[in-house]
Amino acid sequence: MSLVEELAGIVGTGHVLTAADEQQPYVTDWLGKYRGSALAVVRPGSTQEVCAVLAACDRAGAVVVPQGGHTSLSGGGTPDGSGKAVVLSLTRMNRIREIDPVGNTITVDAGCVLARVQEAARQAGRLFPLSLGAEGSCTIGGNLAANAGGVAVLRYGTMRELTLGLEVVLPDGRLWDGLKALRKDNSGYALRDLFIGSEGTLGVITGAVLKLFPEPRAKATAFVAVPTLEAALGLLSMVRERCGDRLTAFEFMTDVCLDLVMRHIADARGPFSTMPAAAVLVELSDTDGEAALGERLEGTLVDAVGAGLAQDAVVAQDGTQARAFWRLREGISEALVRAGKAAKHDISVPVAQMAAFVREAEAAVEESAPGARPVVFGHLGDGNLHYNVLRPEAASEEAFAAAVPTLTRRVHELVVRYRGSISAEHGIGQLRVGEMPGCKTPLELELMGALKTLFDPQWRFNPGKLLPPGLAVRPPLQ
């Protein structure tokens, strides 16, 4: 019996896809940047089926590529072109298993789409706070594999902070049941945290216990003009001091970002009569009344203007205006696509050093690609910047493409010097895997390689992602 026949016997013939046209959505990433091929795309419907599928693949020595909503921005869920991989799609595993409004937890299948989990929490009068652009298609398993962040990290943390327990199938088909709703468990190594952020290289997450929170009854949103990034950081400190944990989002964008949005997004409207040098989108949320929250934000912004940290501010008067403010922030990525080719960097640096980093990065960009235009925006409160660079207007696409490797190397070398990360929330995948030796110490890579070999001795799980292949031959720790 062939492996494909054995897999069909486990999940059903209709859930083993071998025809090229059926496989196409699973072997091409959603940006069209990475294309591969597969021996088969397998769509199990339960954890037990995942165990059986992986045991069969283990016996056959087959390469396995776990896949969730397939929304990775780094090619993390796309197979290579060898045609030997089994793509394991978990989208059929989409049950909400349990909601506990007393313990404030929700237990879900890994294939649940994020928006469905948000809605299930909302129906129970609770909040699951992870929020990002792909929430209508990305899955919880993928969010966990990439340790997703989103716009509310400042208050609620990344997926690592939002997760209590996991259910994971190991590469040989064994099941680790760590599906516990405990907030305190000091009984050994935190195995859960190894799988979160592992990008499908250590095993397949099939279920998770996630934290819920009281649903905010009030929000206050403001769009604030600031003179400099340094002023924005000062404003961040003031809002944190005055508003505490009510601060949910603090999004930064430069005038270049706003100009792109105004030119390329039809429904975008700026709240100021003139273009500011930079702007911040501030949002508070609370279980108190909306009037009190709005007064708190307005009072803070009045003092910020008086201190020179802000030049102007508009507080949203209703949900429609708040959504218009968010449209300005969320439209930046769309505007970038319409503006042309850009070199993209998803980086994080210590918040206090962000302004210094941006100054040095601008100089590095100008040296590497004179006339290139940095488009700087992101989650200022947690140190995550999307540092994109648009092609110089006078340069051809070919000339800019030739300059991008040097430009990216310079930016990432600077990130490392500032003790930051070259991937804040998009993952390493196959996009940045070749850069890992430049941003991790030899000991870090040795330890990561040893863990990979422990869980996946033959390095069959999601090869070519996250870990450089050469680590497989590193000697064990002495």
Second form
There are 2 protein chains.
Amino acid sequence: MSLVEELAGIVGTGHVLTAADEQQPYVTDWLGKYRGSALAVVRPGSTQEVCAVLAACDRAGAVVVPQGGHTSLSGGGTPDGSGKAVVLSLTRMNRIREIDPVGNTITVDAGCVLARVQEAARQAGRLFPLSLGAEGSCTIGGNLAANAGGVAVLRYGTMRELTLGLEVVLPDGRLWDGLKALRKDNSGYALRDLFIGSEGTLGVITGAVLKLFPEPRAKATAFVAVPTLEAALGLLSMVRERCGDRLTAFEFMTDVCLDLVMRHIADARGPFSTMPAAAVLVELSDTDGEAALGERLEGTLVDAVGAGLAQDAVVAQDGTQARAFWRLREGISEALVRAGKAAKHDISVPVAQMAAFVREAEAAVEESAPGARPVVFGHLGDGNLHYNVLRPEAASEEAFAAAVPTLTRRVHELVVRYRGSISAEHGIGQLRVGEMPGCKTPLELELMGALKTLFDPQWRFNPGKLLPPGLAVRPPLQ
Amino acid sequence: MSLVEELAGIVGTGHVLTAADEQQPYVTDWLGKYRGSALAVVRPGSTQEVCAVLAACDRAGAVVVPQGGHTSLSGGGTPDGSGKAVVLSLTRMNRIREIDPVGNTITVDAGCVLARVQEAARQAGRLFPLSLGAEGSCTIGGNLAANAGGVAVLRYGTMRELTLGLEVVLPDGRLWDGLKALRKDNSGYALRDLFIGSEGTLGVITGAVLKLFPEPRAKATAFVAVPTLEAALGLLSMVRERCGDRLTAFEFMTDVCLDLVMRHIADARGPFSTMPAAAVLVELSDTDGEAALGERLEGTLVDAVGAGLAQDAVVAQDGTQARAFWRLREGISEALVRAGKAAKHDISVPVAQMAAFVREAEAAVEESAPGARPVVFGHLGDGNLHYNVLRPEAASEEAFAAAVPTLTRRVHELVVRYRGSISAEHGIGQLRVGEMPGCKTPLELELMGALKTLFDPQWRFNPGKLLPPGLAVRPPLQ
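Cool, the form predicted on its own is there; where's the form predicted in complex with another copy of the chain?
Let us now look at the entire complex, which starts with that chain.
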């Protein structure tokens, strides 16, 4: 019996896709950047089926590419072009297993779409705070594999901090039941944290217990004009000092970003009569007291203007206006796509050094591609910038494409010098795997390689992602 | 040259202790429960010295027992009695390396005492929230090795969630520089989290970057009489709903605890005229607005009384009264010591199931040691109970001591049945290592053993702690 037949016997013939047209959405990433092929796309319906599928793949020595909503920005879930991989799509496993409003936890299948988990929490009067652009398509399993971030990390943390327990199937098909709903458990090594952020290279996450929070009933949102990134950092300190944990989002964008949004997004409207050098979207939330929250935000911003940290600020008068502010922020990615090819970087540096980093990066960009325009925005409170660079208007697409590798190398060398990360929240995937030797120490790569070999001795799981292939030959430590 | 001479050459003769009287505080745990001996106690003064010491121990094949403030409640830092171990005391490494009030981070040597880190943060107008009984003696390295919890976990998380970066010396003496001050970094496996909570069995933590928070300038503290644990859980939900992230502590204690404190702690005074069945200490904090905070707490508690979740409540009128409330909570451990030998358990279960657990545990205790008195207190919001059991008044110390192993087994079997943890915050150490096979799955033990072998192939680091010795022979997976 062939592996495909065996897999069909486990999940049913209808859930093993071998035809090219059926496979297409599973083997091409959504940016259209990576196109692969697969022996089969397998869609198990339960954890037990995942165990059986992985045991069969283990016996056959087959490569396995775990996949959730397939929304990775770094090709993390797309197979290579060899046509040998089994793509394991978790999307049929989409049950909310349990909501516990007393313990403030939700237990879900890994294939649940993030927005559905948010909605299930809301219906129970709770908040699941992870929030990001792809929330309508990405799945919890993918969020875990990539340790997703998004716009609420400042207050609630990344996916790692939002997770209590995991259920994972190992490469040999054995089940690790770590699905515990405990806030505290100091009884051994942090297996959970090893799987979170491992990008499907150590096994397949099939379920998770996640934290819930009280649903905030009050929000206050402001759009603030700031003269510089330094001033924005000063504003961040001031808002934090005055508003504490109420601060939920602090999103920075430069005039170049706003200008792009105005030009490319039909319904975008800026709140200021003149374009500021940069702007920040500030959002506070609280259990209750919307009026008091608005006053607190307004008072803080008045003082920030007085201190020269801001030039102008508009506090949203209603939900419609707040959504319009968010549209300015969220429209940037879309506007960037329409504005043409950009070199993209998802970097983090220590918060206090962001302004110095941006200044140095600008010089490096100008040297690598004269006239190229940095489009800088991101989650300032997390030290995370989406550092994009648009083609110089005078340069051809080809000339810019030729300059991008050097430009990216220069930006990332700077990130390493600032003790930052070349992947703050998007993951390494295929996109950055070649850069790992430049940004990790040899010891870190050795440890990662040894851990990989421990869980997946044949390196069959999601090959070509996260771990540079050269590591594969490394023996365990010593 | 002997190992001791070699070590003296690295750290200086004065920092290698070989005389029994000098070694005494390093080889006897502070509860006086574990008494060991050592080849030498070595006190390095820098990370470089730690590297050299561990390289020398590696060449000599010597056992190494890393040690911080030596305040473990589970014998986690005490060597065995063989006299062969090198105890590596980090307490000379006590520099605050850097405070960054913009990035809200503090970088410290692992040997810094927790209270000193709290104080350094305070002086910079910031809060380092970890807070626990031993804070005047325990060190950051020990807090990391044990993933310390304490009274502020509800709001700020355990040590794991308070840590950004680590500096670790591996068993072979190589340095892993993971000392990054990044809020987001998705570029590889979570080495940091593997070391946190590993109880010195994978290497030696020498430095850390920790998170700081805005210092709360307003506090409100109340002592609340509740009829049952169920009611306390209802009160927890209500306070959370109404006060959100302002809720900093929610400490539960039964009448037996309060009665012990009144009898054994000289300055303890309860706020109620009649002893309630149980009580909760609730603390809120906020950036500012103490009056509003007090009113919010009072309003919530009035409604809680109305809903039958509380019978009476006193909101502290000033800092003195708040400290008196805390004295009631913090006096319990001391009162327990004075009341005689108790069987101690540091357990966690899912928050919503705490009441059911306590009921079942009470029955198991009564069966194992009729007349024994459960002394139950803990961090209710974390699902963490310090489940102590006092000797029955009618039983001799010997008879009770004989009954304790069965009693503990019964309590812990129940914990496992509730999918809880037999060590919520104290760590496994020597105290619970024999119980690991009963509370972890064979697969978990296999993975832990394989991880241990990967980092420490000869199992030389902190032997006899955390990992049951039987695992030592296990090969890596497959």
